[in-house]
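Taking the form predicted on its own, here's one chain by itself in structure tokens.
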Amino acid sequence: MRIRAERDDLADVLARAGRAVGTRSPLPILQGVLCEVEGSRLRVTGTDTDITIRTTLEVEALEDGRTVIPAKLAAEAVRKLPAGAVSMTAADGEVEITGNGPRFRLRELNVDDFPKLPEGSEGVSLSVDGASFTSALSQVGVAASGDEARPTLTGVLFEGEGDTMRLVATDSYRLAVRDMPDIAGTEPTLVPFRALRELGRALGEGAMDVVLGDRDANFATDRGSLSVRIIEANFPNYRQLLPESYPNRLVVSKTSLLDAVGRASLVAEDHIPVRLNLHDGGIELSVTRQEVGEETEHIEAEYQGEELTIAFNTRYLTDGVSAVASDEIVLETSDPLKPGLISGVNDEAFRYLLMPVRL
């Protein structure tokens, strides 16, 4: 195998495929990316067997062939070469990477040891706008759990709701729901969020084809594809947690609330909540930490309902407010012991349900 390509383009495809490589895998072959050259196309594949990313690049192909090279080392080696054309040659157990003077010789991994991977998935096919889709995933992803001991909660649920695709995630402390209209026919499928957060960086934000199968989900753009093994488990019944209405409603500036909670978090720690006293005219926000001190301030806002005090984890509250696209936030509550619902003004496509902290 022998090719020539622009340094930045080659470094980009190697790095994007390398995002699927498991850095702690006990199998040395899974530390590498498979490079295949046929005609004028280079295809680079990285996998940890659960997530697979394939990327392609048009190159000057001097000789077809296949090789497996260390993922991170190869991408960084190419990136650190001088700007301009780069050559990559695989022969006699070595991969030589050169460009305008410097030369790397990397040990080639055994290409026959690279796992045989299925091409794509069969299932429900959807077409989405990549930018809107990755933005929606980032909104709900804040509520996905990072605890691998609870795999069901580490995923994002895809399901159909009439002519709308709904995305849902929860870690049992908060719940995020995002509706995407005019995308129908989605079967309930639970996809690991750790794969979904790579979509924008690995595949870009162009038109995206999505296939949700019985065992795998596949996402593809003109820059490549990402496939991931789905989570075969029953997602919690989240619908019963979303009341039809709330008696108390607050409308406040997103920036003002985020700034205030940010100041409060300087005093608080994760286990110390911020208190929101909701009353006519706004919010009295306060946090107290016995060994450090306290912070209090008033935020002007519109409030309808009975005066009450409710407390939230500062990080979880910040995550939810930050995920709202609108400039103004709606916080709806019923009482201090039941979840509060956060959304945008005149925008219920995204909803974030947050459990309060008992005072």
The other form holds:
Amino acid sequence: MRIRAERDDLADVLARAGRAVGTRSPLPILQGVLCEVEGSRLRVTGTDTDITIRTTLEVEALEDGRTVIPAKLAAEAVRKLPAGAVSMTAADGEVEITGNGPRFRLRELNVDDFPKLPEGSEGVSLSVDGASFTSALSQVGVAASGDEARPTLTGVLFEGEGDTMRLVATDSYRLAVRDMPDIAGTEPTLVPFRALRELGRALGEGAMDVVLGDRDANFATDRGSLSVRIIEANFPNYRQLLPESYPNRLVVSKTSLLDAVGRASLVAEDHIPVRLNLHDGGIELSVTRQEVGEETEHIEAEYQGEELTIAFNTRYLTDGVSAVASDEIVLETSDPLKPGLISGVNDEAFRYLLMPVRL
Amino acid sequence: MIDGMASSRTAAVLHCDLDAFYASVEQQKRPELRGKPIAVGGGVVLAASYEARAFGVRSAMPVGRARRMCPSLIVVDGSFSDYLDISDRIFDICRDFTPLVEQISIDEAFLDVSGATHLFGEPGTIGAEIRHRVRDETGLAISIGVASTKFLAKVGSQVAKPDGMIVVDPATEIEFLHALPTRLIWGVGPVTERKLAEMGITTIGQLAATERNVISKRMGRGAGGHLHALAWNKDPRRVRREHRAGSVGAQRAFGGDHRDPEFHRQVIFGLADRIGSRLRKKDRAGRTVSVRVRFSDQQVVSRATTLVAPVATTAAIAQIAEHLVAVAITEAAEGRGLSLIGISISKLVVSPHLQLELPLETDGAGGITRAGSLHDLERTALDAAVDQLRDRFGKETVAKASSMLRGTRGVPDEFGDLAIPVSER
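The structure above corresponds to the form predicted on its own; please provide the structure of the form predicted together with the partner chain.
So here's everything in the complex, that chain up top.
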């Protein structure tokens, strides 16, 4: 295998494919990326066997061939070469990377050890706008769990709701729902958020094809593709948690609430919740940490309902409020021990249900 | 941690040791038992009165054997909570003299009175006053050793027993110590005593006179050096005031070689029940659960796990502990059975805020170990009901069906606590 390409282009395809490479993989071969040259096309594949990212680049191909090179090292080596053309040659168990003087000779990994990966998958195919899709994913993704002991909760549910696509995630403390009315729905499919988080950086934000199959989900743009094994489990029944209406409704400026919770967080480490006393005149916010001190403040807000004091984990509250797109947020509540619902004013597309902290 | 400032050349360390504690408490409570050989325990003697000891009855002895040795033996059930109360009262008396009280078990404590002498007089005077007040206020006898080190103070109280006090003058402490048998050294049990005897060493003086290397060769370098240092009263440990309880634990030694998971489960549940109810009584919950298991050949192995949020339900503690015991067995048992299981819970928080979970019903029993889950809330309510019933109608009112049906009465579980340092109880 022998190619020549622009430094920045080559560094980019190596680094993006390398995002799928796990930092602590038990198999040495999975620390590498597979580089394949055919015609004038270089294809780079990185995988941790659950997530696979493929990137492609038009190159000056002097000799076709395949090699596996250490992902992080090769990408960094290319990136640190002087600007301009870079050539990469694989022969006799070594890969030589040179450009304008410096020369790396890196040990090749055994190309035959690289796992055989499925190419694409069958299933419902959707076309989405990459930018709005990745932003919708990041809105619900805050609620996805990172706890591998509860795999079902580490995924984002894709499902049809009428003629819209709905994305749902929950870590059991909060639940985020995002409706995308401009996309057709699908059969319920649970996709690891760990993979979805990479979409923007791995594939860019152009037009994206989404294929949800029985075993894998595939995402592709003109810059490459990402495929991931779906989570084969039933997502919990979340619909029963979203009541039609709430007795109490608060409308408050997103920034004033975020700023106030930010100040409260200075005091509220260690899972200490922030208390919100909701009443006609607005919010009395307070946080007390026994050995440290307290913070209190008043926040202007519109409130309709019974006076109520409810407490939330500051991080979970911040996550939900930040994810709302509008400048004004709505907080609906019914009871200090029942979940509150956060959404944007005149924005039904995103809802964030947050369980309170019992004092 | 506050350390004692006792200089090594003044005798200001007191070791206070209650005499035949449980048996004496029972004799205090029931005057008809006074002067008679009694034993506290169920299947096994937990404590014997001095009258029973005269017949050779010792703690840890099966009751049947004790009865054969002493046909007039009266065996009584213990009442652990009484013992804890009285123990607290007695060591509170000690705290009237110095804040530096290090309680090492239910019936023993070290005191450093070096900062108290200007108020209360010489250490020996303080010791005498403590003995007087304990006798006056509880009717119990407490023996006291006063010396320059913890080690020698403990030796002193052993020599002083029963119902006595010894003040070891630093000027003559080595002579005093060297005349004593090696078994009075803290940590010298029958096995070590025999090993030393095989080397011709029966007194502490002989031990002191033997080259350290010679002892180390026989006993191992660490143990050898340690023994040799003690024989010269070299003991740098200071009296430390204990922290507020940073953990709550309990253990149960059942002896033998138990492999039946159902038996382990019952022991674990019993321990979890006690730890849970104590945590809840103190309005605490903990994030780290540790287990200690002892295999049939005495080897001890520990495993621990730390949770995201603190738990206090019996069910959560039991489930996590059962898992950890299973891990310990899988990783280290190599075919051996268990003779002891201990559980402790640490990283405690007071009246924890509880992040509730959405009622998702995602998982089966797994939710029990997650604070704030539906399962956890159910278990919390259940525990609260059980705690309340027990408070009103007594400890035996409610228990898990399997533990009630078991029906065998061995050593009451709560006595397992006695093997655990006070700060962890």
